[in-house]
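Take a look at this single chain, the form predicted alone, given in structure tokens.
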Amino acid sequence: MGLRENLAQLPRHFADSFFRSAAFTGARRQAALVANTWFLHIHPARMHPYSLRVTFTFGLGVFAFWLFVILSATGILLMFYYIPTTDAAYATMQDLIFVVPFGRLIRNAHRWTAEGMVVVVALHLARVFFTGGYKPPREFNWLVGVGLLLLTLALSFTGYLLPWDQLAYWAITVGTSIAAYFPLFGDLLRALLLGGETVTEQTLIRFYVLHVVLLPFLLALLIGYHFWRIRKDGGLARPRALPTTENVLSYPRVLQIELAILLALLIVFLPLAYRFDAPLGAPADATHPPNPAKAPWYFVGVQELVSYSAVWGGVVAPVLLFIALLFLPYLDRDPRGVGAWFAPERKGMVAAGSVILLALVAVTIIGALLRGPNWAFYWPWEGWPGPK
């Protein structure tokens, strides 16, 4: 072939270097694109058409993914300009709103982006539990789901300190007082988070380091071993009936459906980033607390239960969960009701898991809207002057 052919032929040649699978064609080429491909890789060859129906999954898991991309891109744009010192820290805030080319966009983008992963991956670990996606095979990747839901809380917790104004010298301040009430171990994991006994620069260097390296780091692994376990434990979770003849080529469809939810939050965040600034207050100030104080939002329901006993609130209570979420897939291992939304034979389990996420929204809810000055409880509509 000479080199005007070659010319004419570039693109297909390229793309077929790229893919390594030049030798097949129709179907088998599809599912050899997946096999030798390193971004398909992670990925089945072939997928059951019920694990895609939008009313089985939501979208959640992938959903999950790419507000972490979103999250890493802004994060390192960020990191261009942030400079992690108490002096500096909120004047690097107000540059990226006023001074930096769409600094602005940036940071809203980056702070909604984080607040909507948080709710994205609990919904995510919360359709898991309520279709039986934890059972076996799956019950290491349910403990693995688990793991990145608490390691999103806290890359969200750390990144809360980096603005360093009022709201989240303060937010960061409540929350690691709650720490404080583990038993034998909850002072010093107090003082590792804190460099010391209050807020300082220590902790604003920390919290640095964690929400920029040690986190994302382990969060992308988590991540990458959590989809590899996907694809080696058989897919998602379907009923046991569904005959596996109906397997699809996940390729391109798949990625189509990636992509489609990618332009889809790009649709979403972006106005919200260009239109809601992310919430900058006063610069901290250790000797003026707002009344009341309160944790981020999604802590803001154990310092709800904190406020009625310190013990069984801040120590029991997450605790007990926390073993819950651990156990629940070795202790319930009837297969009947697998891949299904509320299975009539699962309701025990679906009425017990539906009772303690409407009683963690409610907490949430109460910490969060109905708590004015000095704890105290209040009706939106009699009216709130604010912090003070």
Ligand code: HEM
The other form holds:
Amino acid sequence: MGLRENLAQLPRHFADSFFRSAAFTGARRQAALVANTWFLHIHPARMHPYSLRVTFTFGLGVFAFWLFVILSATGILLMFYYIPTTDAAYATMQDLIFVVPFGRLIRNAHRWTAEGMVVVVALHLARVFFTGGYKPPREFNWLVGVGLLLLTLALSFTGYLLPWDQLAYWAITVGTSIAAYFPLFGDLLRALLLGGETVTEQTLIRFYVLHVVLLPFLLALLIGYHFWRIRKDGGLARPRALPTTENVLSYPRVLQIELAILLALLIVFLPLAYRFDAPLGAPADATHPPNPAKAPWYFVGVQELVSYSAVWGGVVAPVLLFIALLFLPYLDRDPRGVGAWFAPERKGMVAAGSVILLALVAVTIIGALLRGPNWAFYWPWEGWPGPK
Ligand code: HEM
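Taking the form predicted alone as the starting point, write out the structure of the form predicted in complex with protoporphyrin IX containing FE (HEM).
Entire complex below, previous chain first.
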């Protein structure tokens, strides 16, 4: 082949070399693209159409994945400016908002996608629960998911402190004081988190390292393992009656769906970040606690329970819920109803899960919206005065 021909074929030859599929044509080429390309290899070459139904998964796991990617990208950009010291942290946040080109947009996008990820991961867990997706052989991947949930919460919690404003300072003070209710090792746990008795620069540097290095690294590793397990466990759980002979080629359908989900996220979060600013209160002041001081919203339910009883609300209830999550897939192994939403064969489990979910939502709403100064109860129409 002459130089002229090679030049004309350059895009195709480059694509063949990248996707390693030159030797194939037609359907075999589509299958080879997936099997031979590193980043597509995460998918199986063929999938059951049942797993691709929007109303089965709502794409929630993929939403969570892309949110993590967006958070990593915006987080790296923020790191170019942010300085994790008590003298500089708040000032660099102001610089980001008022001086750095696109700084406000990037900060807002990082903040809103972080809140979004907590919600989406929780919804994904609920989806897997209500479709029985945790049952054998997927028990271990459910445990990996529980690890992902904890890491997502820890990432959000450690990020909360970094603006070093009043909201951050007191939310972390309240959040870490809940940890201290644990019997035996509660004080140690809090001291380890804070690097002392109260929130100081020691805490800021600890949270910063956890937030930008250790936790994202662990989350990326665990997401990779989660995806690998989905493949090894035979794809998504589906009703046993469905034959595998209906499997279809996954490329390009799955990639298109995944890219559409990324596009949907950008369409929602870019205008949101443009229009609504992430909160930034007054600079942190250890001598002026706001009244009420609230934990981040996803822990405010626990704070609400603590207001009734420190031990039952702060320790017993969260620990029981955690133990239930860990043991669920090993104790509920009946394959009937797997792969269908709210299957009648699972009505006891579905009812129990719904009650727990509603209770969690209820205590979160009460703690977040209906509690005012001194943790007194306020109806919204009575005009909650807001934190002082
Ligand atoms: C960073 C967080 C997470 C990411 C990125 C993620 C991603 C995914 C993706 C892409 C899927 C394929 C189907 C779908 O989109 O629903 C999936 C399935 C699954 N996930 Fe997650 N996940 C996360 C957290 C969790 C959590 C918190 C749990 C539960 C405790 C969980 C348990 C499972 C299980 C058991 C499956 C297989 C479900 C089935 O076969 O129907 N994941 N995950």
